[in-house]
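What follows is one chain in structure tokens, specifically the form predicted alone.
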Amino acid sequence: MCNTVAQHSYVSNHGTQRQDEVLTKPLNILMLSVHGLVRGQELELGRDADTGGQVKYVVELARALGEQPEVEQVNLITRLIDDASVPESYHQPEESLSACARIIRLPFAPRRYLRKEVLWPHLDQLVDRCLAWLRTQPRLPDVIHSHYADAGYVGEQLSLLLGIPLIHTAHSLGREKRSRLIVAGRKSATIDKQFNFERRIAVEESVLDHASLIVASTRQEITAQYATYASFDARRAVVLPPGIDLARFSPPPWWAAFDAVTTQQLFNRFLQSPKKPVVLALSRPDTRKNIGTLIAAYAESETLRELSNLVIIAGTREDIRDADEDAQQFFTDLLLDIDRYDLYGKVAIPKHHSTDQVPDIYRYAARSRGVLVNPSLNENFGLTLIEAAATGLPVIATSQGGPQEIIANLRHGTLVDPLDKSALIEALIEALTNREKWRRWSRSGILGVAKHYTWVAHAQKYIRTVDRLLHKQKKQMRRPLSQWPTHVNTPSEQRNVLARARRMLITDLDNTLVGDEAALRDLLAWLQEHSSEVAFGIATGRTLDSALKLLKEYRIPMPHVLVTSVGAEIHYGMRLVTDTSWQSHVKHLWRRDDLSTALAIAPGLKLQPASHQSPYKLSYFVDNTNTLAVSALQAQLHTSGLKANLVASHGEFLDVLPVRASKGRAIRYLAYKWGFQLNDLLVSGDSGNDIDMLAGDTLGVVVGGHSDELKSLSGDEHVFFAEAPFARGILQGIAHYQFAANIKLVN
């Protein structure tokens, strides 16, 4: 049974125990790892480029944390996949990892298995699925921990909405990955199209700016990779190296036979002299792992070919022609290189191996007095180096990335430039021929892993770090969503309507609701006809006074909910009662005067009239011939220590809002507060400040005559593009979704 009562103490930065600061309830942790094939047993590592070390790290971290007495629950959210090409286990909604840790799989995007780059357009849907799932839980998590950029996007949106601190681990960073691919000879235009680097790097900047804590595996990762991002603050980063299971990864029993028969069978059928020392490469099938350079080095050195066999474990495969494009390229290049250098009988490339066999593969190589080689163009951490160390297998590793610190700690091998074949050949020959050095490296690795890299030590340090974070932010963070009062400060007539209604229609004002007088009257008549089941809301960029003036001008009845200032304010009913819970939430980090001063000197921005400003919104005209891009403005504000949400619309307006405010977040707050499912909300808009309201699980309607900013939503199954503009387009959307029974539309 999971912990329900626990106390754990806070350790200050000076290492002193603070008994007066104690967490009185155990930690509840939400983890997000979106892509790849995630399950608790028999991990299919190396099946493709998306199912590698990150999957193993996240699963083992969740399991290890769930075994700690200070942790109440760890929920690892990933994608539910319904695809005959992958095992049924990835279609199970829930899977236990340990007594207090589990995998939760939520459906989003098409049912089939997709590579991570294809998932980006569907991430807003996962935000909404997470929100709906969290509403069913006994309590919200204390922290959200996202892994990789895609999960970082989801985690940031949930954190902003719920007021829960975000922890982020990148695993790899787009800027570093892009530069290494270019160095390796890939064309920038090709890789940008394939990997969507522009969006990924922009998201990484935003996540690094928002996250309360960045977890890195090595110091080098912080100084050489995260530091290339303008929004990164090293004071919010901590090094927590992952661990391994020493019960699985252990040295070979020297008194036993040469190796297990099943492990030998993986390789012996490929090799003429199977008892030679093994040069082992173990990775997923990814060209960035640089196996081609290793093969070339091995082939070009007669000494290496005489001394050793080359064993390449590159995931599992059935038919190369059925693999994804990257894996096909990897295996095609691999087989062509073997043929080119005529390495038959000297290279083993088995098609299959199980996760349970991996420790035996390391032991097989160690018993042969071989070596593990990691020639990756860049390795964010290098878990295989630790696994090899635990089995007594020395390593030759890339000098790019995490291996620098691993080898500094374990002293069980050496580093080489991954593109320098001569250096690689020299290092391999030295490792295979210098028996004394090999024995020293082997012993050092075994001892060092037990000291530096266990999951128990990692989990305990993680918990202490989160304790400090929560104590630090206790006074800074506003109340989380779970503590927001449901009906406080809401007029009784509005409580009755919102509690009774089964659905809600929420629409933008300008160029959406208004613009066609006849269509507006038809829509208002439809709302009146369905008033017993459909609540009416407006979400506008206008200030409250400006919105009320327009409502009066067009004789629009007061909506049940009025969201103004691009989502920064919420009001209810005829008395315009302010939702003080939302107002308190969006105040977080809002420094209006300082933002106004900082943006006064930004090129191409002109402050709009005072009637367009509000306490929680600054609005500007944008001169596109002389202005900074939104991303550059965001970086400028970050340099000044300012936080804001910048929302561009119609190509000529810019709204500066509290970082937690937007139309999309405001309506999701309303859905959470009043018990609506998001697909019970029909929302309509026409410009960029409507995007996050339209995306996700809401029923989106983009009216005719919309701005080009909304073209990115084209093809989204939850977004309907109406042909008619204004209110007529909303009516077309109502008909498209069959939003309420007995719909009567006037043509």
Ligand code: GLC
Contents of the next structure:
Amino acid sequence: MCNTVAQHSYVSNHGTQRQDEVLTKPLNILMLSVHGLVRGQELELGRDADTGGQVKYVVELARALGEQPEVEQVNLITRLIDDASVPESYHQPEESLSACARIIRLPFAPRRYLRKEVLWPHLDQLVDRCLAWLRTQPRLPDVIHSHYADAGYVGEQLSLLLGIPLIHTAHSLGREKRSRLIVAGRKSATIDKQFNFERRIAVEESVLDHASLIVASTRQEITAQYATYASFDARRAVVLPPGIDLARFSPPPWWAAFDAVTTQQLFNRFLQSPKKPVVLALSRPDTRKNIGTLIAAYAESETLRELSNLVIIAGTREDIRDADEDAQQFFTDLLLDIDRYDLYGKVAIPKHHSTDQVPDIYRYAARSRGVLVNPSLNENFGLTLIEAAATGLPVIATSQGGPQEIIANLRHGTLVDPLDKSALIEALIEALTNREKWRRWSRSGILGVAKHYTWVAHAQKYIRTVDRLLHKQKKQMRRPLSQWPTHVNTPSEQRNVLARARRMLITDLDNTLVGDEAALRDLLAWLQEHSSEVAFGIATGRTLDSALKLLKEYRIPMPHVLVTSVGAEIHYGMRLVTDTSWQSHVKHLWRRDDLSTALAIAPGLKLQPASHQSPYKLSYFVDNTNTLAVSALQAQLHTSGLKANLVASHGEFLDVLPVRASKGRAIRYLAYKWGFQLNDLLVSGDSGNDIDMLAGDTLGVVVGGHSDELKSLSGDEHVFFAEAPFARGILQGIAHYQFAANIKLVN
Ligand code: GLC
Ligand code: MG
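Follow the form predicted alone with the form predicted together with the named molecule, if you could.
Now the complete complex, all chains and molecules, led by this one.
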């Protein structure tokens, strides 16, 4: 960890020293970016669909933040990949990015490289690996920042568990992508299967609901994309455009002849008069980039053809017939258009160029007094406009999307309607002939980029925003968590048992522990026999009173830990000491009375008897949990400004809980507090409220006769489906995991 000694009290943007606590404590940031090939050097951008702009963004952001004095540490967590088909560097557990930033790679899921769509079922494992890793660290992060929906899921779980605020950047959104594919003629059933849209969009709704801050690159991303999500709240969003590397993208040196021989060679063989100003288009080979309109404009205007050469850089290509469908269409149109308008000698379309050559290509165009054209039908952000600005190249750009905001900041060119060919011609001629304007645009771009679009500027704004957020949150929360409690503050009776035990068996009550009297006795005997090494825990949906009643009825000895009300409460030992740290953690955002009023009118819900209600649990009967639209209920709560965790069980129960409460979270809290690894916990259950304690790294046992809600766990490598129901099933689980044999005896 770096910057722990140097305590930075930092200066606000007004130059005044601020005295508060948050400001003087260096920031510790946990970043999550799960998919693709992530490393610090020689990014393999474009190697596959998962290794692109997001990877570059995340690595550059982490690096830049790690160079700011206000930041103590940035840990960028990604997946550790063990696969001979990708370089060894993705198998390194740790890689430094800058003074106080590093990549941490945690293994989860099968070792080989996997595309992002198939990582979903393994994300609970990553949550647990993060938790285990965090416990080895000197302190917990101040914020968690997740990138894309997969990391968003992991970030949300960690945030709920640890009470650390979540920042989220979507990078792209499922709903937008899905509708784009449908417009392109793809069938919804096939794409839903291929891209896992249902899961992705549900997770996105939940993450946008939970996150304290959403980072967008442009305002239009907020209004056109995020706003299609019911749970999105624009007041929690901030626009922070990405930065670029000014060391790479600099203007051509004016004092010396520009030496870019190799770049020049890219074009010379295409062009009759290579000295003319260059109209440059630079993009992926994608038909939505609307290069056809540019070619038509150029071809139809004699003045333009006289004034300039057209240079089109659209990725690199080998045999067009091997490219993917859209790229094939793009190149075919391109070649046919050049032929149709007979533009030989006037248009350059180099087959290859290297990433290193890109800055020189801009410089070459700038030196020729040319212009960058981005005629895209819709541009999400428009990074090329910024790269052009940095090299002193003016731009003509689409009025649709991000470029509006970029040009408003940089004033280095003009916007055109991408479908208006004559407007495009006019704008191009103006840029190429009005010398005075060209110089003004060129200068304005160079100066503006240094002000608006560097990673340092981004990082500084980021730090100020996060600082405000932490400040606000500190006021709201009674107990800011810089560290989760460990067991030293707990009464000695439980400390002895739980600190000594190396393993714990935690089971659900109804339909799991009880149901088969003989099996129950066998299991209790097993627990007795192993009582010096294995602690005994119960996690139930019942209230404390109702659970105690059942224990008495079945003569079950008092467990070491009794988790009640679906994880909302934790009690220890014979004296049922309440874990007050958990209690204050869980009650965050809980408004029981308002929830009860809001749900009183919800169709199909009937309140359970008073003996099943508790201060942190509202329980209902429902007609059928399979037809219950939990997402519609969530949306209804959202519009009333209420937050809750809704859990359906046994086909007929619905529990409404504080957002941070669940059985899974309660037992992860216990593991963290008492120093158990998650695979030291054997966990058994039979219905919906058990799901999140069975998933992830715990040794899960689903007993026979379980309800349908647990089907989603089948195939999970850490979940064993026992044949026998009730306690007999638990005993089968103990045998399956060799839980007894593997116990490491404490000396
Ligand atoms: C237990 C509780 C009930 C709850 C159900 C599901 O049966 O008594 O209130 O709804 O578990 O968690
Ligand atoms: Mg049960």
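Numbering follows the first chain given and starts at 1. C-alpha atoms forming the largest set that superposes within 1.5 Å between two forms make up the rigid core. All values derive from a computational prediction rather than experimental measurement.
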Is_shifted Arg288 between these two forms (CA, 2 Å cut-off, rigid core): yes
